[in-house]
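Single chain ahead, written as structure tokens, the form predicted alone.
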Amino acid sequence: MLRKVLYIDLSKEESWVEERQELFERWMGGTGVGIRLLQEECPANTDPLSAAAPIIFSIGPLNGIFPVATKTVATFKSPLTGELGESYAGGRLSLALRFAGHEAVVIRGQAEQPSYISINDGEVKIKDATSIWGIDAQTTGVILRDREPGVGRRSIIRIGPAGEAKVRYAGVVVDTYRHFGRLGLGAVFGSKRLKALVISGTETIDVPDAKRYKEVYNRLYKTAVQTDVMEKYHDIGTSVNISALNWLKGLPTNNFLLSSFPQGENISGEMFAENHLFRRLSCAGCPIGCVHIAALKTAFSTHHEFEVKKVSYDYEPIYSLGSNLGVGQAEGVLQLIDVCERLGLDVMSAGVVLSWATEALEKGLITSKETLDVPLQWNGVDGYTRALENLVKAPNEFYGALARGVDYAAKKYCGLDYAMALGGNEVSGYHTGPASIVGQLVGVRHSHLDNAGYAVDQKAVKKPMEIEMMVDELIKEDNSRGVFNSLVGCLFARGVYTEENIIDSLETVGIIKTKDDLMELGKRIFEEKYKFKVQEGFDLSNVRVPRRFYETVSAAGLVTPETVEEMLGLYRKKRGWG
């Protein structure tokens, strides 16, 4: 299997392919290759919204070959945090890249005018996007589906008005219902005047031993569909966590003022499934169907019929635009998700920013003058809808500040004690205890998906765990996800891809690895990412933890600053950072 990188220079309107066998042999693919290419392409202190800042997409050796290996990783410099940007998306993108013959794509430069990139096998074209600049993300997808060839193995990724306006947490919509959501990839697209990529391919894949491949494939497939390893993701999806965390008192509510939501049952996964579920979809190459689509009925216009919008939902959007904003109706949550989809906003950051603004207005740090008379109040869906549109349009200084993230807005208007960000990234929907806080601080993306600290907390709630053991769990998961994200598999399938199954599946595509090899690879990848973070100014010894985390009782009880400091100290010591 030839391991190739496609390079595209928007400034020069050129593209070329390089064989990088050694790069893939040493770093596997996915996130391992992504961080090495970022180090090559992004000099220290590069402005993330300049022509010099690259965008890198990479897949791994299992994508398009084995079930549930469905993700693509985007690596970039984050305009939100100023350091490592990394985001993952499913859909058809990894399959399209595989069959177009590219395991990684590097995008450099800046287009002179709004443009989109069309990749069809080895043919790369940079095309005029002036006619679709300013169009919402959903409509852009419809237009490009009609304009560009290819079906099935084609993927269309694009930004909405938020990316064009360079909102620091703008995302990229992938196909219809998936996203590169976190850390502002959409703003980097916008800075390059890059509206979209359309990728399709017709190449075939050869495996060294077809009989062995079939044996391993069937084993993985049966584990995914005939056991309970992935059952919950099909049945209700991650939104099942709303009820569980609400019961545990770990569900952030009203900007973390509370850790349970009295109206939680109204926005639970069970309620969505019973009253709003329209259909389930899968990413290409996945048999599970974990993408849950709701039907949202809205008035088309006064005195006219209704229209039905199809909106994807899962746990994080329901937390960030639901309980965290005090929105207690499923229809209200879906309305806000739909607005974020059209604009191309990361739902998690958007919800946290609005919850801070609501509290800041309550406390008098801002007034109706700053909000332009938009009412920001808990459960105020219509006001939140207008505010989301305003932070993209930036009609005044206040909304311009919101567009730069909650840290920036709180430093400008005060209220840092309840500006819920860790490492500069708006927090995920877990107030489970100290491991969740520390996990998001030390993780390479400042995300709950880096090391699942929330799961460590929940283990500790069931059976008390020493702090050192909690830190060991975080480090182990940090490293192991480096390997898994180099394959690049869906994190929901971690129970399918055991260490043994990873080794066997790699063997069938001609890659021989031992358990020790994988452990060493995961550690190396983590270290390379931290090297980039430190180069760009990240300092774990000088991180901010919002005081609100210590004021609101979590699922594990009241968290103290001393516990968090002790865990951070142990983490640095065990990593050998002094």
The other form holds:
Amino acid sequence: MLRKVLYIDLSKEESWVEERQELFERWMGGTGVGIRLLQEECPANTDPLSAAAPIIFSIGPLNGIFPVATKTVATFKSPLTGELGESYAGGRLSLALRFAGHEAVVIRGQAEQPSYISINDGEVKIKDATSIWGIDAQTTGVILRDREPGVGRRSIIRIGPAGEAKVRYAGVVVDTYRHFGRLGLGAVFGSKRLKALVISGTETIDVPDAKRYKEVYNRLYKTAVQTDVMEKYHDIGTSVNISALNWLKGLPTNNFLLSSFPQGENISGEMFAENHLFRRLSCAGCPIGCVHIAALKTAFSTHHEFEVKKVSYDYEPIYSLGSNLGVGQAEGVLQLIDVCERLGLDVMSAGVVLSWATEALEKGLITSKETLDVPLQWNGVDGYTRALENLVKAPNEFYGALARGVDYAAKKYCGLDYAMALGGNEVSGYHTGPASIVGQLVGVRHSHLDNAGYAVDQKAVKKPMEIEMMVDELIKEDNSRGVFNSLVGCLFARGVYTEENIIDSLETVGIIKTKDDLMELGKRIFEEKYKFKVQEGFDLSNVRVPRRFYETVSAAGLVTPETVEEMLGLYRKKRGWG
Amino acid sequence: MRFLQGVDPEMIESPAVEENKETEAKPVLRPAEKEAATPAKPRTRRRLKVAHPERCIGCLSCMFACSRMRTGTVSLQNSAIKVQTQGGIEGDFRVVVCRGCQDPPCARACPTGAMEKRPNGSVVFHKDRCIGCGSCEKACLVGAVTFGKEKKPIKCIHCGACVDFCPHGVLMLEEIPTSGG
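Provide the structure of the form predicted in complex with the partner chain, given the form predicted alone shown above.
All chains and molecules follow, beginning with the one already shown.
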């Protein structure tokens, strides 16, 4: 397998391919290759929204070849946190990259006018996008679909108005229902005047030993569909957690003022499944079908005329735009998700920014002068809709501040104690205990998925766990996920990819690794990422934890600052950082 | 928990590439004896059918199975079954398979006998006879014959590999009467 990097320079309107066998051999692919390319491409202290900041997409050696290895990682400098930007998306992108023959794509420079990139096998074109600049993310997909080749095997990734306006947490929509949601890749696209990227290919991959390939493929496929390792995602989906966490007192509600939501039942995964779910979809190469699509049917006249919107939902958007905003009806949550989809906003950051603004208004830090008379109040779906549109249009300083993230807005207007961000990234929907807080603080991209602290907390609720053991678990996950994210597998399928299965599937494509090799790789990738973070000013000994985390009871009871400090100290010590 | 419907990947360990296998009454008898012994049981052949297209989730596992089991490659192009989108991923999927026609237009259109109708009604493709003219592709209204990289048609052999890998029971193999003898 030739392992190539496609370089595209938007300023020079050039593209070329480089064979980077050694890079892939040493860093596997996906996030390992991504971080190394970022180090090569992004000089220290680069403005993340300047022409000098790169965008890197990479896949790994198993993508497209084995089931449930369906993700692509985007690596960039985050305009939200000012340090490592890393985001994962499924859909058909990894497959399209595989069959176009590019395991990594580096995008440099800045286009002179709104543009989109079209990649069809080895052919790369930078095309004019002026007529679709300003168009919402969904419609952009509809238009490009008719213009570009590769029906059924291509991927169309695009930004909406939020990315164009460089909202610091604008995302990139991938194949309508998936996203590079977190950390502002959409703003980086916008800063490059890059509206979209369409990619497809027709390559065929020969494996060294077809018989062995079939054997290993069948084993993995069978594990995915015939055992219970992925059942949760197949049935109700991630939203099954709403009820579970609500019961555990771990479901952030009204900007973390509460950790359970009295109306939680109305927005539970079960409720969505019973009343709104009408379809399930898969990323290409995954037989699970975890993408849950709801139909939102709204009457627009009294004559039985309806508009129907098809909205994908998951646990995180239901938390951030639901319980966290006090929205207690599924329809309201779906409406807000749909608004974010069209604007091209990260639902998680958007929800947390709005919940902070609601509380700030309640407490009088801001007034209707700032909000331009938009009523920001719990469960106020229409007000939230207008506020989301405003923070993209930024008609005044206040909305402009909201567009820069909750940390920025709270530093300007006060209310940092309840500005729910960790490491500069708006938090995910878990108030499960100290491991969730510490996990997001230390994680390379300050995401709950870096090391799944929320899962460690939930384990500890069932069976008490020493603080040191919790820290050990975080470190173990930090490292092992670095390997898995180099492949680049779907984290929902990590149960399918046991160490043994990873080693066997790699061997099938001619890559020989031992358990020790993989462990060493995971550690090495983590360290490279921290090098970049530190270079860009991240300092783990000086991180902010919003006081609210210590004031609201969590699934593990009240968390104390001492516990978090102790865990951070242990973490630093175990990492050898003194 | 078993959510896979009517599928056992165990059974597809061996390459399922046998041509449209005739299923006959057992034990195997000489033709004349057979006629007499099983007069009520008609001879059948297996045919792939899209039983529940609306259950498709677009995972493309069937396409990968087709190229993997038939050609040992990882490819969408080498697949004889096609899952197409109509209006993007938010539209309905269209699953295109060979219908195993009783009077197959692909065989009628082929000028060299590369697409050959066998006595049981199935069509077998002889690659060595194919001149790549594309007549079969044009003749197939459902679009089940497509041309691969080698500019030769990719022809479904109704082996059922795709059926075994569909997680939602979209596909099935059915038995239909043979058209000849």
